[in-house]
Each structure stands twice: as C-alpha cells, then as structure tokens.
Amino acid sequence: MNQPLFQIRQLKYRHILFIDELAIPQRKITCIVGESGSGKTTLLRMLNHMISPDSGDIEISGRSVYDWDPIELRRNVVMLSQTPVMFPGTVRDNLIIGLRFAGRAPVTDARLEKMLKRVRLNKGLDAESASLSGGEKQRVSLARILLLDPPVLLLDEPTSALDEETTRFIMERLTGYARQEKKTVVMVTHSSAVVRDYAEYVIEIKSGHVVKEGERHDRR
C-alpha cells in the first residue's frame, strides 16, 4: 500500500472498537463489512471526527485527527449517514444547502439538474422533500455530498433502500467518479454484490475488532 490516507493506532471507543491498527488506502474504493453491530458504522463517524476515542489517536495524510480544523476536515472528509438528512422544502432547496454550509458559490439548475441524473432521481427541482420516498431521500442526500466534490467520502449503507437495478447503476456512476477523479470513498455496506463488483480494498470487522483486511485482486 502507498501512503494510506487514514493511520488508525491503538483506537478505543466504549465497548465498541478496539483497533491497534489499521490503514486505510487513499484513492481507493474501501468497503468496511461485518455483521450489524461489530462497529463498522462507529469506525466511519470517526474518520471525521464526528465522534472521537476514548484513546488512540487517527492521523488523516500524516495530520492526527486532532490537529485538524472541525470545518476544515468535514469539508475535506465528507460523510452520508444511512438515514438521509432532509430539509424542509424542494429538492432544489435540499441540494443548495450542502453549498451553502460549505460556504460555497450557488450552482445553475443545469448543474443540480445533471447531479440528479448521476443518482437516477426522475424529480424536478421544485417537487417537495416530504414527498419523497426512503430511496429518493438517499439518493438526494448522495446528489448533495456530489456537489461538493470532495477528495474523500464516508458513505454508510449508500444503497440500502434501492433496489438492484438503481444501486447498480448508482454504483457504476459513484465509482467511475471515484477513481476518474482519484476520489477516496470509504463504505459500509452489507452487501456482498457491492463489495464483490466494487471494492478495491475490504476491510472486516468483528466484535469491534480488525479481523481482515486487504486489497481485492479478484474484482471484475
């Protein structure tokens, strides 16, 4: 592995993880699995320090955690929740915001309209976010952290409440980004079609603990 981008060193939190160490590659495509539980999504809100250790120390391109900026590091590192973060207005509105909260200059509708696309949502800009449904929320939550263009994402179950047909095609479309852009995306995910036609690098966890990780060489 080259530098990785995430250096974990002797990592406690609660009874949750225990990690003595771990690397995680940059530009890479990395899916973290395990059985619900073990930590996976734990591990992951941690890469941006939206929760922090007990002890140990995470160093993100050499700089521990703790020497970042909180806005500096969330706007670099970027995370989609599993359960998607909705705001009271259009899809438009709920696109724009993620901008607005980086403190970054508005986008056309062209633009938000093209990033729609990308994520297969057939909604126009002014339909409601309340009438969404659980897939459609997901996938504007993903339109909005594309947005932003980001060196890294932390994405948790991106695709859990798509069918097989959208997540294929969401995946196609996030990692042809990922790897032409030279993204870093760490997942979580529970499904082994994803990790099996995806991930570059798996890392498992169980009971809190590292039990495997590696890079895939067997991806299609």
Contents of the next structure:
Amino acid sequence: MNQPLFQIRQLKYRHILFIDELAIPQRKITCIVGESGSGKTTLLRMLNHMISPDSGDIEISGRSVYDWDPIELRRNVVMLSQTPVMFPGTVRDNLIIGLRFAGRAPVTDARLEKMLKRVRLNKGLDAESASLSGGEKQRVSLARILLLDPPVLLLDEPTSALDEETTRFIMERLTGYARQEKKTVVMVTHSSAVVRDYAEYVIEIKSGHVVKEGERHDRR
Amino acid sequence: MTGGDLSLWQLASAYVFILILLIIVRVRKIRREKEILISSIRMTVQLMIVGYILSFIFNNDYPFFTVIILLFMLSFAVYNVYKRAGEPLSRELKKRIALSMGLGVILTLAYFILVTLSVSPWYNPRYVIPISGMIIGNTMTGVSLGVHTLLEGMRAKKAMVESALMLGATPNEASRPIINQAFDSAMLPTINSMVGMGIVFLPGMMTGQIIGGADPVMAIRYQIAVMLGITGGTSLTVILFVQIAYKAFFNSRSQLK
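Right, the form predicted alone is done, so what does the form predicted together with its partner chain look like?
Below is the whole assembly, all chains and molecules, this chain first.
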C-alpha cells in the first residue's frame, strides 16, 4: 500500500474498539464489515473526529488527529450518519445547509437537481423534507454530502433503506464518481453484494478488533 | 383609608381573604391548607424583614450596603435559575449562567441608574434597590426559560447537531436553531408583558407610586423607563447567555459532550 490516508496505532476506545494497527488506503473504496455492535460506526466516528480515542493515535495524511483543527478535518473527511437527519424546510434547504455548514457559498438549482438525479431521487427541490420516506431522506443526505465534494467520504450504511435496484444504481454512480475524482471512500455496510461488487479494500471488525484486512483483487 | 399610612388593623383585615380561601379548600376537601398557611406566613415574614432592612439602609445610606444587597439579590437569582432548571446542571453551564447574569445585570443597571434615572448619589438605595430588584427578577425569569429551552433542544435535537458537526459545521453553527429558540422563549414573556401594559394590568410599581400620592403621569414615566430597562436587561443577559452557554455542550475538540 502506498502512503495510507488513515493510519491507526494502538487505539483504544472504552470497551468498544481495540486496534493495534490499521491503515486505510487513500483513493480507494474501503468497506468495513462486521456484526452489529462490533464497533464499525465507532471507528467511522473516530475517523471524522466526532469522538477521540482514549489512547493511541490516528494519523490523517501523516498528521496526528490532534494536530488537525477538528472543523477543518471534518470539512475534508465528511461523514454521513446511518440515520439520515433532515433539517426543517424543503429538499433545497436540506441540500444547501451542508454548504452553509462547511462555510461555502450556495449553488444554483440546476446543480442541486443534478445531484438529486445522481442519487435517483425523483422529488422537486421545493418538496418538504418532513414528507419524505426513509429511503428518500437517505438519498437527500447522500446528495448533501456529494454536493460538498470532499476528498474523503465516510458513509455509514448509505443504502440501508434502499431496494436492491436503487442501491445498485447509486453505488455505480458513487463508485464511478469516486474513481474519476480520486476520492477516498470508507463505507460501513451490511450488504455482501456491495462488498462483492464495489469494495477495493475490506476491513472486518469483530468485537472491536480488526480480524481481517486486505485488498480485493478478485473485484469484477 | 384616607391616604398615607395603612394601620396594622387595616392590614390585618386583608387576611380575611386567606381565611376565605382556607374555608373553601377545607369544604372542597382540597388538601392545600398547609401550603396556603405556610406561604402566607412566609410572605408576611419575608416582606416585614425586608421592610426593616430597607428602612435601616435608607437611614444609613452607605454605598457598601447598597452593593451588598445588590450582590445578594443577584446571587439569589442565579441560585434560583439553577434550581428551576429541574435537573442537575453541569459546572460548565452553571459558570456560564452566573457570568451572563452578572454581566448583563450590572451593565444594564449601571446605564439605567447613571444615565436614564441619573440617580445621585449613584448608590441611593431608595432607587437602586427596588429597580435592581425588578430588573434582576425579570432577568431571572428570562434566563430560566432560556436554560430550559436550551437543555431540551440539545437533547431533542442531538442527532441534528451531530450531523451538522459531521458535515464540518462549527458548534455555533450546529446549535444555531437551538440557540435562537432559547433566545426566543426567554424573551417572549418580557415582550408580551409590554403589550398588555396599562390595559390588562397596571404594574405594581406604578400602582404603588400612585397610591403613595404621586402624579399618575410621572408614575407612568417611571414605569415606561423601568419596562424599557427590564427589556434591555433581559435581552442583554439572554443574548450573553445563549452566546456562551451552548459552548458548555461541546469540548475543546468541537465534539458533543
């Protein structure tokens, strides 16, 4: 592996995570798999610095997480939570708000609509966010972070509320975009189909320990 | 009553209202006799003590006494805000409540007493104490409501705050809707009371001045000034409070505690 994006050493967090050493490659699609409660989401939150390890360190691009300004880090390493969160207002408001949070200027409706197409959401920008279904909310949240176009995307089960067909469509577009734009994607997933079809690197976690990690050469 | 003094007998006659209340609750079997008795006795004793303290201070007007009374009222108000929260507050939040109330009240009082009322000498207890009492009391109500809304909001909207942080929002930006809501709920009673002023009720201070023989027009001028002072004091304190209090919910790494 050339210079990894995330390098974890001697990390401990409560009784949830114990990682002696783990490297996550840059510009690849990494899938984190494991049973529920094994610590996958905690690991993702750790990479986004929503929580700090009790001991040990995480280096991001060769710099300790503690040397990063947390806000600047999160603007580069954006995380999508498992449960989609809608802010009050319309779909447009919900897309724009991500840009505002990141301290960036709003974009045109045309650009927003393009994003909705990319996540295959057939809703107007003026639709009330409260009226959306779970799967629609998930796609709006995904579109929100795609709009930010960060170098690193952490996705916590981004397609859990979607049917197989929509999942495939979105994953195709997402991985295509990631490869073309040289993005790093770290994704927690329960779907063996997603791992089989899209993962370039796989990390398996069991009770807070990394039990398997490596490239997937047999990718189609 | 022929104006001026109220005799002790006249005062005693007013307790008839409490007697009537006691009879009613007993007949209706509402078990509140104890509370009614205790609260009327407390009210009487507390006010009498205050009366004696005030007349002592008015007769010996040293700046020291005025300042001590002021600080006492302020600390009591802060303590009351802690208690009214209805749940244990973090040290961090308590510090911020005390700081914002102290700063907000002292700045408002300084301006109001020195500039608006031009009280002389500045510590004249006859003005400073009752006016501070009104401003501090209203500030306390405002901040209490603000604390309540802030705690509620941080709990109910935790996922929203988290998800904003994950997208790179600053803690201020992430908690902005909650901050605004807290400000709103803290200011609402003060704003509403201005609307009803003079129509729905005649405020106590003005009523007292009129009964005491003051010209109603002059009493109303005072009342208007005091209402503005209360609004100013409450808004300044609440703004300071919401601007610093939300930080108590985040650590130095911009993570939710």
